[in-house]
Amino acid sequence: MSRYTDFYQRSLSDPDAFWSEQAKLVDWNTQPDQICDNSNPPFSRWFVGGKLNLCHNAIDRHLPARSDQPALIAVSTETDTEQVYSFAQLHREVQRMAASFRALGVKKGDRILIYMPMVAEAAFAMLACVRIGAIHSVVFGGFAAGSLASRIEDAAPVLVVSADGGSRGGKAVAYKPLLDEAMRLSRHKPEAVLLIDRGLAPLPLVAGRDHLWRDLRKEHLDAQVPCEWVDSTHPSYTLYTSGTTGKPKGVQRDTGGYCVALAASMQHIFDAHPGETYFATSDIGWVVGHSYIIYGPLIAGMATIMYEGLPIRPDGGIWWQLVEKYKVTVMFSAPTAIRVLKKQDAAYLKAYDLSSLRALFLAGEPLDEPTAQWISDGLGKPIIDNYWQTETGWPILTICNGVEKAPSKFGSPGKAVYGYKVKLLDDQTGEELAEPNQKGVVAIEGPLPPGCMQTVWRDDERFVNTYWKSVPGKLVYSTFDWGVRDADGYFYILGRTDDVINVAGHRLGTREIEESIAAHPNIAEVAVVGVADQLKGQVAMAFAVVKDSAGLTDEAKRLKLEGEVMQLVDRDLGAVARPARVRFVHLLPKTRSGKLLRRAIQAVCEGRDPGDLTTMDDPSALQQIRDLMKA
């Protein structure tokens, strides 16, 4: 057997032992007695009878070693301001906002709403909510007051954390207008109010209610706030996450297995060490932006890069430019902003020292192999993909760099990560698809490991019936995606189960026909949605965005590209997944987190309605696609 599947078997067969190895990477004020608590599932406990902190063991405990070392860098290109926080400095400040929490009157359970922008304050914030035993739920930094208010009723705050506003390519976006009419819509009112002031946008204060941070951080310069022990399974944080139906579910993330996962993946996932420099380009309003901005780079003793602005400003250079600054050896992105790269100048990619970077890591969404092979090809570097979900907090399939260095497969994000029983399943039957090559639903036979969700917040009924419940007689994790598995173990993630297109009886994953289309020399990006047909039930429908877009004004040479890529999924996949039309746009409509809004665009391609499009970032590419079909 190879290194890393002899990890992985000893990781399945003797869990206990397994994890009981890895809690030894984190610090513990009392030893757990128990490892794993699995008698009411699919409710585990990890950890159980263990007691620590989450940001002892991001700051406290590598006082000793390395407090003059980096450990906060914040870079914004949109205010044009950097400033790097040693060990030292960031105790200092995450102490003061401990202090002026209290002062607020937040005690140990209690919930912390954070809407902020990416700035350090907002890193502050999330680590000082757990330095006291408080429970943080992160919002996305400008989100539309319905979405705030919706997430306000439901986490029920004490206080909550904010700016005057953020900036988006240069442009100021306010951010207490929201809040502020978030807090008139919402039926739970927190009694308080915590702002920082950038002098971006007008800041009116509420009186009683609002409070400056700069005013507070004065009163509090010399605090001294000492970590609150928590019991392993002590809720650290709740973060949002939308379902196709029903209002947003709030993952509730425990203390201990959380603090053991990251630990253990930034060694054996990520190879990252002590006095490293950790670059991910994700924003905290994000499961990304909780494991791998603020927590795990800490939790290993790294500096950790923070990053407010676009990935194209002021130029195509700018993350290639911190990588050598910094001398970044680990970077996390996502294949969206390396699709936006690829439209740069490559030459960016080949004009600074990059000697430091070991790896690139990508997640979020699939990742087409044309894109792998780009940024490849340009860098040099190992591009590994990996997938995950909120829902786990820290990668269900990659390549395990640091137990053995293993070639990654372009189109896949890896083979299943040690302590996760990783599934196939027949979506009818529940059966297992053993055989390589077979489609199947992704599921996870429980336990889940540590740090993946407990429960929905303030719903448990919730938490078995969406997660546990979908897969025919078997009480087991779907992630409700489609995948397969080669002979050599490597899968390949097809889409949602709920984005399957049923052409004529022949079911298609959207991912396989946008591989496909992906793969013309002339298309950049590609989404493919399935929508409602009188005699097939439903033909596949392809949005584009092109390289060169020079002379698509010209009808003829729209059809011949158009004809193009039809041959090629033709020739890939078969006539049956062959879509009704490509539509050629600028833009495709995604979240400001860069996912794909297929569903919106489903909608609007059948008359519908596309639903809460809070989350959208340019509001002009829907509409693009409306003028198409209306055409």
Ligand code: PRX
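Just so we're on the same page, rigid core means the largest C-alpha set that superposes within 1.5 Å between forms. Just so you know, these numbers come straight off a predicted model, no measurement behind them. Residue numbers count along the first chain shown, from 1. First, how it differs from the form predicted together with this ligand.
- In a rigid-core overlay of the protein, residue 11 has its C-alpha displaced by under 2 Å between these two forms.
- Once both forms are fitted on their rigid core, the CA atom of residue 50 lies less than 2 Å apart between these two forms.
- Comparing the forms between these two forms, the C-alpha position of residue 63 differs by less than 2 angstroms, with the core used for superposition.
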Second form
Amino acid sequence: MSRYTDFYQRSLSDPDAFWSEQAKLVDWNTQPDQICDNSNPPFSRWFVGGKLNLCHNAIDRHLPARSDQPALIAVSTETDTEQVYSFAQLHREVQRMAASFRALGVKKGDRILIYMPMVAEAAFAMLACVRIGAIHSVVFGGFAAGSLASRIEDAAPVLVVSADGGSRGGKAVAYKPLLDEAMRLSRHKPEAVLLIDRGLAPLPLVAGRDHLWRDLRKEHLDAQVPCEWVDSTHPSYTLYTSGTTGKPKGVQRDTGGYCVALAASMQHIFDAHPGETYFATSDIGWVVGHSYIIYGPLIAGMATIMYEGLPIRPDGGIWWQLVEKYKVTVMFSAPTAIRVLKKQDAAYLKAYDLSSLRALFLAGEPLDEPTAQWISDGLGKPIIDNYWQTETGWPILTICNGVEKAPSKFGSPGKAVYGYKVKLLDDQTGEELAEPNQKGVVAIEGPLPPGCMQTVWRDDERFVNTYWKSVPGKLVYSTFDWGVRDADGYFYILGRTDDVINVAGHRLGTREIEESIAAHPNIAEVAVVGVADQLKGQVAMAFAVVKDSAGLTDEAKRLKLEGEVMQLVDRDLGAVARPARVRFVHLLPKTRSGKLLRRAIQAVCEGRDPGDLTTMDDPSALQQIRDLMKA
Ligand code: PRX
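Moving from the form predicted alone to the form predicted together with this ligand:
Shown next: the complete complex, the earlier chain at its head.
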């Protein structure tokens, strides 16, 4: 048996022994007395009885050995700034932020919503939050007022931390007007707002509600805020993600399970070591940012790079320049970013000393072979695809090189990761497909390993109903992804089973986009589908039926309406969700019972056979879309 097979088997055959071993990677204030309580499935509780603190594990525990070592390296090619915080400096800044939170009335268990660009203060805020046992909810800075408002309403934070603005491609993006609009739209009104003034955009303050970090920081320069020891099962954060229904779900994560899972992944998956530098190019608004910009590397005693900017500005060599400068050993990015770099001169890959770099990890969307080959040839380093979700918080499928070096196969994120009982299920019968090369729904037999979601924030029922299915004798979690497994145990991911699309690694719900478009006064009905795209993986395409079609035979008028719809999505959800095109049709393809045939629309847009259409009501609807796509 290979070393990894043995490791994997042990994680499943005796999970208590396996995870109690992994729990030693973490500093506990009180040791757990039970490894996993699964008496009320699917609500498994990890490391029950244990008390710890995420911020302690990320910062304080490293102070004796590495207080002067870099912890956070904040690089912005937007503002041309670079600041290195040692563990001791990060410790000080986080305490100042924690003291400010307390001064603004935040208590253990309260929520703090963080709507921030990629600046060091965002990291301070997350760490300060878990330091005092508050629960953060980071909202991606690219989301607009509507998305932000629905998250404020659901998380019901007492405090929002934000900034005057971000910057993209050298252009300032104001955040405050979006925040103010979201606060107006939300029925829940947070009592306080803490603002970082970067001097990028106007920052009008609402008296009594808005406070400047600059002022509060000064008041708490010498603050000492000890870590609040929380139960292992205490929620550390919620992070909203899209699913089939319009309303995003607040994925709720615990503290102990997450801390152990991340610490273990740093060793077994990333083969990363204290004192080294980790560079994840994601954003703190996504799960990769939570696990592998902030918590994972710091828990491992590594320096982490937080990067604000584009991968190609000032030029396509910027990331490699940072790898050289900070001797990055482990790098994490998304296939889309590599496809962007692929359009640049390949010489950039050879222009810097990349000898420190051991591997590049890619996740978030399918990694196509030409992209994998290009970056593998260019860097001459292992390229490691890994598959997971906001819900799981850390990889489900990959190659665990920290356990045993193993070959990867192009197109496959690899094998089931230790702790995950990955199954493929027949989508009709729910039965397990045990033979190789059968297509099924990727599922995980419960209990989920530590670090995965505890529940949907304030909606246990939705957690159970959305994700869990009973198959004879057990409960299984559905990933909503199609997959196959080959005879060697390597999985291949074949796309979502639901209405989630993946645009440049950003997970978006087509229903959310549809709801936003349907708010336009002249739109009667709309269908949004994800269509394959060379650069972004997928783009959103909208097909809309208008209420008043007068004048729409005129190209200029059609373009005007299309522009209005796009603007509406920009304002409501943010430019990330903007459809690439909005096409106007007289009818949407539906079944006779009135169900929208999104899959058929998608197939036609991608030039594929739409399959069985016997239940379709009026075939001319699909024909019109086919004609539009050909035009
Ligand atoms: O469809 C799968 C796709 O992204 C979804 C999860 O997105 P998100 O919640 O944003 O979490 C990203 C964490 C890396 C999955 O359900 N996906 C993620 N990684 C891969 C992938 N598809 C193919 N290959 C991957 N490596």
